[in-house]
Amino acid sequence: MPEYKMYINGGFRGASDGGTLTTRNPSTGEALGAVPSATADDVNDAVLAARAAFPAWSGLPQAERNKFLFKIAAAIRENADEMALLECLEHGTPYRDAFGVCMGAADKFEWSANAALRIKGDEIPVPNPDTLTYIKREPAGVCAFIIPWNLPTIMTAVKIAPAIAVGNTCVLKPPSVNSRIGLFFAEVIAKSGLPAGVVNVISGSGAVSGALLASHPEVDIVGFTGSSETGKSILKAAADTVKKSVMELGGNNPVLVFADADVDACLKVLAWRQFNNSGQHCSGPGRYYVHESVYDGFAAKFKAYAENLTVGDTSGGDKSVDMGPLVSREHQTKVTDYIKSALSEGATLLTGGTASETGYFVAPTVLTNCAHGMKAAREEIFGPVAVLIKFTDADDVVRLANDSRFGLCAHVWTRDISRGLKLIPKLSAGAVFINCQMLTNEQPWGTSIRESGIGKEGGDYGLREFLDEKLVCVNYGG
């Protein structure tokens, strides 16, 4: 099994007091090795580089910043396929997906070196002759990232792509638990021949690393996606430096599916959406009012849908696998105890439910005749989990749409197209989707609603989170 360094300044190294920490193949069980575990001298060294690193890498022309994300683009596409095997063995992920995530990686690079092309500054009109005002957008400084584990690849991507693309410089820390994939990308951008410090990746605890990264007085912003209640945490840390933060928290999504809706059309994209990756997507469903008058049609294509995916061991690649495991023990655990939860305040398990003890698979699991008041309705599960809730009045499941300390996004399946619109402003949600589901490079996600985050990630939006707007005045009159 290879040995994966930290990349601080440009080089690879272990922790300074030689600590690690152990990853663990999901599918399995068992351990993959160590991996280095970042001191405090560690994560200061990887501030100071990115900070060094900033004003050299802010001062490039945009064109020459972009060559260098198109060669970090080129290097990720000639080793997508062992990145891939890596998110099979260390997260999980069924190989398709995993290589799919690995193209798309690229993409994000390609993406955000073009659209940083443009960005401009906007003129302000004022009274006062000979008088120019204008807003410059410029770098903001040395971002920390932390990212989550269920999506490392991807989200690796879209953290240091729009900031790198803009000029800041970053340190970003990997999910504890599949720590290696973070890492390998770190070997991967290195081919590309960036400057030294302009990204740094260190492994390591949230909790030491993570929380150091964000209370550093040398950061400036600090990006992060994960549970409300880590964000929180992390909001407390960077509160003493007033540091700007770009939250992207949980979700429990609702899905309106009206007497008029595609039934057929809706399951195949919201099915595939609640178990791929194990149903573990912010952005998934987590909770299905559906019209009386098709409910139980749907529960049962709901259950065919269920019972006809391939779940299995992802660790070799094997392409003809649909779902693979959750991403520890822990999570298992939690997420059963949701299922456990939602049959003892009656709830009736229509398929799956059951959890293995090798590995970490836990079947994927409808569950019908649920209330909107139980836990499982009203936390997000964040696994295979479908939590279908009857409704009769259109005005009533609006209302309980809203019900939740969540607000990040919210689905309306109608033909009614008319309705669907009408709808938009009454659902209380960052985003909306109606007949469908997409995230695409061009469109921002995420929302500042309740416990669901702050900012956005994605598209001009989310490239314009990295830079600050100075406020110019120039009199030019004499």
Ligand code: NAD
The other form holds:
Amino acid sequence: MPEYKMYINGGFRGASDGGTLTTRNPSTGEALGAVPSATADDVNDAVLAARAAFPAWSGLPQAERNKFLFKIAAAIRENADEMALLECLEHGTPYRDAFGVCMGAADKFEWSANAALRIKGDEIPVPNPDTLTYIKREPAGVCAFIIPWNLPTIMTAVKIAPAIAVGNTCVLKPPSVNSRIGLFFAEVIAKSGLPAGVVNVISGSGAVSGALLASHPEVDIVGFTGSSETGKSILKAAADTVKKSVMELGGNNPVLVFADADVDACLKVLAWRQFNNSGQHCSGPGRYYVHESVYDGFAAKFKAYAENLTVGDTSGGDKSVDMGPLVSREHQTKVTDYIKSALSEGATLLTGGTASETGYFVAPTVLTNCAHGMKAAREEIFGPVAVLIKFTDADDVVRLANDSRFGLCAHVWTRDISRGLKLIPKLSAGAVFINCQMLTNEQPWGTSIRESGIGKEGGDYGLREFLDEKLVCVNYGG
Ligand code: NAD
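Would you mind generating the form predicted together with this ligand now that we have the form predicted on its own?
Following is the full complex, with the preceding chain placed first.
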């Protein structure tokens, strides 16, 4: 079995005690390779390397730093095919999506470099004479990034690119189930000639390596994406040294489909989102409230959409596959348990519901006759399972949409734009999508609503999370 290496201080090495974890091909369950399981010494080495690299990296003129980010983007493009095939192999991403994801990762580095050129200070007028007061934006220091398994390549870029663009250094820990993707990303970054220690990538379990990273006293910012439960324990670990924490956590996003919705357009966007990446999307639809007058037609079209998908082994890069497996046996079991619980609570299985023994597949599934109070409607399934709930009262449906421990985003489908706009302040969510769903480099993502997170990621808002705002006050009167 091949053994892969971590990227620490510009070099590649195994864990100091030789410990490893096994990663698997989710399409078949077969072992792919051994990745190092970072020890406390390895975590410490990586953080100290980032700390040592910080003064020189943060001191570079922006244009000089940007040259390295452009070289990373070029290296990603040159290796995009290999990176994409690894996404297919270790995460179960269909090749058609995987290649675009890698190109998107390259874009993140270029976009962040260009956006960093726009960073400016702010002068603050004060009543005192002969006094200059202003805010100077400075890189915050060493960032620790802990990422989830559901979007491994793009998530690596989303974390690293803005942080290093504005002068920080970092240590990233990919998820243990598909960390070879993060380690290969590090090999690609190394090809750019980036100074040693600016980016470090370690692998290992969340409970050990992740927890050590989140609590390390030399880390200034923790950037985490993952479940709300893990987010809470990371916040506790980061609290001892009062670290700034940017948290992108769980969601169970409501979709409101009104009687006047363009159902075909809605399904083109959301049924795609439901099954793309096997439904493992934080911004994807979690529960659908569909007006009774269009409910049956909506469900029938959803069923047809699901049954038309080609589900299959992604590991060879087969371009005909629409949907691959879930990421792990554990997650497959979790998703099928939600299906079983919905059926036991009275839902109807319109299509799907089956799980494979070879590989970690769950068939595209549509559940009807669901109710707001069912476990499958209240929790985050994070899989290819559409939960359809019928509603009659347009006012009450907003209450149902907001009745959740999450508040990541909400989707509204109506031809009445006035109705849609009036709903925006009523929906308790960090993002509201009306008749569309898109996330671009320019748009910030994330929310501080309930258990869905703290702070922003992406866009200029996300860039600013990695900058300290220093107050400067100068008396020039003598
Ligand atoms: P997870 O919380 O299980 O794991 C995320 C990461 O945390 C992994 O790298 C894991 O190794 C690490 N980890 C686990 N325990 C840890 C600990 N005690 N200390 C430090 N690190 C630890 O999440 P997941 O199952 O990999 O991903 C799915 C979740 O991520 C879903 O809840 C989804 O909504 C969420 N997510 C949110 C967003 C967003 O932008 N809000 C985006 C993608 C995914």
